[in-house]
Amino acid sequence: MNNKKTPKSGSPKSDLILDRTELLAYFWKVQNTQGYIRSEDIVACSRALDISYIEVEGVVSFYHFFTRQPTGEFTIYLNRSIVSECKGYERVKEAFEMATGATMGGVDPSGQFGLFKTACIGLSDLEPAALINFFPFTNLNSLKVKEIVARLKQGASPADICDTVPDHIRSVPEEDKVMLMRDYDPGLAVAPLKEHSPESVIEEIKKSGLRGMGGAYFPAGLKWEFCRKEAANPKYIVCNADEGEPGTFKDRVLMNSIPGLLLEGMTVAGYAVGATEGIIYLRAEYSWMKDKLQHTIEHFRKMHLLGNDICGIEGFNFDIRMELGAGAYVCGEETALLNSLEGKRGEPRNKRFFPTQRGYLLQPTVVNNVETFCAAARIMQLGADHYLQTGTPASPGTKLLSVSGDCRLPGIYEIEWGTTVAEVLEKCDADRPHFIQVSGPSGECISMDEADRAIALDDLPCGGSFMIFNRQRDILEILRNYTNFFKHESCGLCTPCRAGNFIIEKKLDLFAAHLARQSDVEEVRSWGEIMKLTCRCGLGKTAPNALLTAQAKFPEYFESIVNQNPERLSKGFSLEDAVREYDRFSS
C-alpha cells in the first residue's frame, strides 16, 4: 500500500473493473491514488459491473478503512482497545491531538494530519500502538508521538519510520513437543504428499484430532472430508488472516515469522481435497506484511512448491493469491468473509449450506485459520502420532495464547494443551492478575479462584487471546470497552445484535453513573441470554459473553456498583429540587 496519499486528479489507471471480485482491490487502488473514493469512482464501478450505485455504495461504506472523505496525507488510526486503555491510549492521543493540530475524528486544517481510533489492530503485546498509512508505530508514549509527527512533517515517509515489529516469542514446550514455532525449512511438510493419496492426508488429519484453532474447534480432517467428496468444482481453500478478536497477535506472528508454514499447510489442503486455488483473506491492519507474504509466494513458485506438479507429483497444481480486506470484525466469520471476498458487504450469509457446500463463488471451499493450516503443515512433516504425544487426550497438540495486558513478558506462549492458568500467569510474570479475559472479549472472563483450570477443550478452551487485568483496572470500565467494541462491529443484519449491544451498552452507562437498579443487572442478563439463542452469527452470539460471565465470577463487584447510593436511587424525580439544583449552579 502507499505510504503517501497525495490527492491526485481522476482515477487509477485500472477504472475497468471487470469482475465484483475484484470490488474490494478495485476501491483500494482508488483510495491509494487519491485519498479517498469519490462519488465518480462510485458511479464508474456501478457501470462496469452493472449493479447499483447505493450497492456498491453500500459496500463501501460498511467497511470501517474506506473512506469518502479526504482522511489527511498522513491518516492515524490509534488503536483503542482495552489493553491499549490501560497502557495510556488517552496520553497518546493527547500528544497525537498536541502534535498535529487534529482532533481525534477528523483533519487537521491543513490536510496533513487525519487522526482516527480504531479497534484492535494486532498489536496487544506492544501497546499503546497506532497504523500511520498502515504501517505499524509501537510502544507509543507523548515524547515518542512528538518525534514521529516532526519526522513526517520534515518528509520523512512512515515506511521509512514505521517500527520493526518483533515477535516476542516467550516460551515453548520441551523440544520434542514443540509443534509450531519449531525451526522451519521450506518444503518438509508438502515433501510427504509424495507418499500419500489426499484420502489418506485427510485421514493423517483426522487421527491428529487438529481442531480448527480460530475458537470454533471444528474438526479440521472432517472438515476437509466433507469438501473432498463434494462432486462440484472448482474447489477453493481459505485462509481467514483476519484476526480481529481484540487481544489476539498469534496468527501475525505466525505470518511474520514463519509465513512458508502457512502456504504449505494450504497446499497440503489443496492436494487433500481437490483445490487448484487458496486465497489468503488478509485484514488490512496487516497489510505491512502483504510485501513478505507476496514475495514468499513468488519464492514458493521459483521452489515449485506451488504452481503446476508441485514436487513431482504429476497434475497436482495449485496456486495461492492475497485479497485484503478493509476492517470489518465480523469478517471473521466464515460465511461474512466468503461475502467480503465476492465483494459484497462482509454480512455473514444464512446458514443453508456449509462453505464446504458452497462457499466461495458459491463452489466447495475449505476456510481455515492460519494458525491451523500451520498446524496441518507440521502434522504432515511430523506424523500425526507426533502431534497426539502433546496435549491431553481429549485435546491433543499445542495452542498459541497471545498473552497480553498487566504482565511483564507480553508475547506469544506455545503451550500444551492442558496446561493451567496459573502456570501460564507464572511463565508471563503476571502483575498481581484479578481478572482474566480468555479468547477475547467474545471468550469468557475467570478471576483467580479458576487458576487451576486446564486450557483445554474439555474445560477452559481459549481461541487465542489472554488478557490479564490487575486490580487497578475497573471491570466496568473493562466492560464498556468491550460492549462499545461490539456495538460498532455488528453489522446491524439482526435485530438482537443491533439492539441487544446498544441497550447493554446504555446499561453499562447507568452503571457507571451509580444510577442503575438491581433491575437493570437483571435486565442485561436477560438481554445478553436473548442475543445468545437467536443472533444469527457469532458476533451476536458471543458479544454478551464477558459480561454475563463476569457477573457470575465477580457478583461482589455488581452488587457494590447497584448499592452505591440506594436513598438516590429511591427518591425519585422533583422538580422543585432539580430547579434549586439549577439555581445553585448558576448563581
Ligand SMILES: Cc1cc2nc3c(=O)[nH]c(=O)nc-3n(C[C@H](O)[C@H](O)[C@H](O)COP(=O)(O)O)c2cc1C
Second form
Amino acid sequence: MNNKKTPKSGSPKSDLILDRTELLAYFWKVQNTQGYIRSEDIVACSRALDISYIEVEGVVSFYHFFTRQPTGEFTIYLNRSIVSECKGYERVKEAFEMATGATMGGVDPSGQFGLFKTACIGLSDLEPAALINFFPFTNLNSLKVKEIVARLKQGASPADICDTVPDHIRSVPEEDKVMLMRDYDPGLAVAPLKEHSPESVIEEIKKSGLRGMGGAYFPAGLKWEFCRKEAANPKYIVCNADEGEPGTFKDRVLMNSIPGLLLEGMTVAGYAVGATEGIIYLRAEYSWMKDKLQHTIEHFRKMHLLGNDICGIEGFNFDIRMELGAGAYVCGEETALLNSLEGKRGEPRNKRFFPTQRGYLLQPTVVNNVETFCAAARIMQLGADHYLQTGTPASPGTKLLSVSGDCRLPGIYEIEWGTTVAEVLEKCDADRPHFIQVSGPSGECISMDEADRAIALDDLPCGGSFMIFNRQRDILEILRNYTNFFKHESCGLCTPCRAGNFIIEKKLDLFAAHLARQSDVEEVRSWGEIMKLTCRCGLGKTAPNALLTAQAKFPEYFESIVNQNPERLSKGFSLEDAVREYDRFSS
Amino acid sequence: MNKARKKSNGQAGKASAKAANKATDRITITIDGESIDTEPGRNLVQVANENGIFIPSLCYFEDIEPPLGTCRVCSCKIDGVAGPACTETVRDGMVVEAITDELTNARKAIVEMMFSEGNHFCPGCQKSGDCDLQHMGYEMGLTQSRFPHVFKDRLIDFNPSRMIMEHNRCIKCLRCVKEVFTDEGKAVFSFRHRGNETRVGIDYDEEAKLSDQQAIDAMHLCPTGAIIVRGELHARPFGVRRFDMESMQKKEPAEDLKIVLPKEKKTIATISLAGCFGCHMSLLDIDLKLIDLVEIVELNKSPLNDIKEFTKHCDIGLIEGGCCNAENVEVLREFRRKCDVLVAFGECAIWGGLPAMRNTIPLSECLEEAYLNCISSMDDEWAVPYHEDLPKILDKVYACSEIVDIDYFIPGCPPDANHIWKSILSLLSGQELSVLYSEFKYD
Ligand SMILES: Cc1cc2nc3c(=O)[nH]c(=O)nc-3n(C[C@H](O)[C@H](O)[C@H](O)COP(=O)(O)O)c2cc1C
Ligand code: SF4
Ligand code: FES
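Counterpart to the form predicted on its own, namely the form predicted together with this ligand:
To see the whole picture, the full complex is given below, headed by that same chain.
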C-alpha cells in the first residue's frame, strides 16, 4: 500500500483531495465529463496523491475504457466476442461505420461518434450487442443500427433510446428444488440471523457444501471461517461482479432481477466474519445497472437491512458501497480485483497470502462471486438441509448457466448440479450442436460424444458460460477469437502469458493461411502445456485450455486443416506474400 | 539500491523477524531426491544453487522483498505444485522437483520467448557480457528459439536527461518498478498498458531527480540493456564483466576426441545467404584442423572452393545467413533438396541476426530511406532498384527455419571455430561431443 494516503496539505497547485482508493472513480468522472483523460488530469491526480506521474499513467493505461484521446460525443463499444461474431458482428460493424462515418477503432471527422470493439459485455443472449455511452443496445442488425444512429443524430440521448435488457430466465428446477430464482422478499435471509451466532452461520454454510460460483469452486464456508479467525480489523466483504468470462451473464441477471438477494448475501457474510463494510466491484460494462443497485442499497438502508443494528441485532453494523471497474477481464481474478479497488493496476498479486489473510488494504477480506452470495442468502432462508436435497452428493445445490450461441432459447437456466449436457441442449432447443464451450474460453470444449456428461464438480464443472456452436462455425475461428481475447486481457506481468498468447495467435494465423503442418499442431500444443505449467495466475494457466481440449476432441478437424503432404522445403512461408510489399513499392 | 525506497507493505519485516527467531533451527528439504540441510526462512533458489542444483532465475534479485515472480524462469514443482522457486522460502519437509525434462524444457522455452518477444541484438549491446538474459541463454544451452521472432517496433526513448530507455531489450521483470525511487520516495518507473503491449514507462521529471550514482545503480539493476546511462557506453569493461568467468554449473571438461570416422568421405556444401561471411571466416579459424577436414570430407558447392553449382547430392549443407531476398529463398530450398542434413550456423541463419534489425521497420520505409531520401548518383533522379535480374527484397529477413526444415543449429555471432569443428565432427561420426562452455559462449 501507499504509505501516504492523505495528501500533504497545501501540496502545490492542486485543490483536488483524493485517496488512492478513489483513483478509478476520479478518472471515471474525468472520462465521462471530458470524453477522455488529458495529461493535466494525470498530473492533478499525481499531485493530489503525492506519487509520480508515471505511476498514475501506468494505472490509467491499464484499463480499456480509460482513453487518452477523445472518443466522440457518442462512444460505441461493439462487442466482439465469439457469439457476437457468429450472430453477425461483421455486418453490424459495417453498418455502424456507414452510418456514423467512423472506422472501427476511431472517431468520425466531426467528433460525434467513436466506434470501438470490446470484449464480451455480458449480453450473449442478445447478440450482436453494443454499449453506447455505456447504455445497452441489443439484437443489432443493419437496419436497427441505421435507426439508432439517425435518432442520436437528431439529438436523442442513448439513455432514452437504449433497449431494456430482458432477464431471459428460461428454466428452473421443479418446485422446491429452485434455489436462486424463486420469489424474493427483502429480509428473508437477514432476518434469520437473529437466531444465529456468526459461528453457526458459518457452520450452516459449511454444512450446505456451498462452493464458490466464480469458477474456482472453493468452499465458501471455509473461506468465511478463515477470515473470521484472522485477528486483524477491519475486515471487508467484496463482491466480485466483474463477470468477464465471455458468454457469462448470470450475475447480470441476478443483479437485475433480484439485487436485494445479493445485498443480503453480503450482509450474511459480513455478520459471519465480523466485517462492517461491503464493496461491490461492478464491471463497467454493467454500469447501466448501477442506479438500480444504488436504489436498492438506499432502500435497504431505509428498511434497516443495511446500516446500524441491522434487523434489530444490536451492534451488527454493515453497509455496502459500489465501485466501478474500467474494462479488464483480469480484474475478475480476486487479487487483481483488490489491487484495482486500491487504485492500482489490475495485476494479480503473488500468492503469498490469501485475501482472507491480506486482502483489501491488506486487511482480511472475503471475495465471493455474486451467485455465491445469492446462494448463501438462500441457504440462510431455506436452511442447509433444504439445499442438500438438490444436486448430487459431491455437488449439492443448483447452478446458473448462461446459455448462448446456436440455440433457439438463449438465456439463464437454473439447473441442479448433475444435469447432463444433453438435457441442457434439449431445454434450450440447440441447433445442430457440434462444439460446446463449457465455462467460457478458459474452460473446456466438448463434442457431442460427451453429451451425457453430467454438469457437476466431479464430472464437468461449469462456471456459468455455456456456448453452443453448430457445424457451420469454424473451430479455428472460435479459437482465434479466444486467443486474441487473452492476448489483450493478459495483465502483461509474466512472460509465458504476455508472450505466449501472442505467439500462439501467430501460429493460429498460420493455420488460417493454410500453411500449417501436422508438426505445427503438436508444437502449438506443447506451447500450451508450457503456459499451463508456468503462468502466474489463472488467466494464463487456463488460456490454452480451449485450444488443448479442441485438439484432443476434434483431431479429425485439425487433420483436415493442415497440409497433409508437406515437403521439407516449404514451411509456413509464402514467397509471393513476402515480395508483395517490394513489388508494390518499387513498381 | 535506493535507501529511500518505500516498504511496499509489512511483509518484509515480518518474514525476516521470523527467520531470525528460528535462525538456530535446522531444517531438511528435498530437491530432486537429494536431502539438503539448511536454515529456515531462506530463499529456495539460493539454497538450491549453493547446493549445486542450478535453478535458473532472471527477475529474482536478492534485495527485492517480496520477490517479484514475474519472469517464471525459475519454475519448479514445489510439493507437487508448479510454481516459481524464487518466491518460495524453504520450509522443513519441502519437496522440490527442479531438474526434470518437463521443467527444464519449460524454463528454456520461457527464455526463448524473451528472445523472440524482444529485439535482442547482442553484438550491438552495451550490456553484452553483463546481461542476465544473455547469461541465462548460455547457461541453459540455448541454440535457437522455438518461437518465431516477433520483431515489434519498439521505441528507444532518449527523452530522459540521463538515461536511455531501450524498450527493445526490456523483459518486463519489474525490478526497476519496485526498486528505483527518488529520495522523496516517488517511483521513477512504472508498467504502462497491458497484455503484449506492456511497456515500462519512465518518469522524466523523477528521473532527473536521481543522483548520478542512483542512475548507474538503476542501470546495473536492469537484467538486460534496457536502462542505459548516457556516457556509460559499456556497463563494465571486458575482463570485469559479471559473466566473463566460467559457467555457474559444474561441467566436466570434454575428453580428447577419439573419433571413429566413416570410411567413405562425406560431401559437404556451404553457402552464405544474408550473412557477412563471418561464419565462414570462423570456420577457417580451425587452422590446422582444416587439413584434417579435407581428409575426411569432400567439398561440393561452396564459396570456399568457388564451386557455383551442385554437382551431386550432398550429405551435409551448412547455411550461413538468413533470407532477405527471393534468391536467398531459392538457394536455401535448393540446399534442402540437395542435402540430407541442413545445419544453420550463426545467428543470422538461425533467426535473422543483425540484418534482421530492419524487421522492426516496414520495408517501404527502409527503401525510402536508402534510395529516395539520399544523395543520388543519377542526376536528380531517385529510384528504388527494380529489375528482372535483381532478386526481389522480402518484406523482412526470415530465419532459415521459417522457410525450410533445419536439422541442427550452431549458435554464435560468429560461432566459435571449435564449436563448428566439433559439431561437424559429431555429425560425421554420429558421436555426441560436448561443446565446452567457453566454445559455446561467443560474445
Ligand atoms: C482471469 C480470471 C478471471 C476471473 N474472473 C472472475 C469473474 O469475472 N467473476 C468471478 O466471480 N470470479 C472470477 N474469477 C475467480 C476469482 O479469482 C475468485 O476465485 C472468485 O471471485 C472467488 O469467489 P467464489 O469463491 O465465490 O467463486 C476469475 C479468476 C481468474 C483467474
Ligand atoms: S498469467 Fe501472468 S501475465 Fe497473465 S494475467 Fe496472470 S500474471 Fe498476468
Ligand atoms: S526468477 Fe523466479 S519468476 Fe523470475
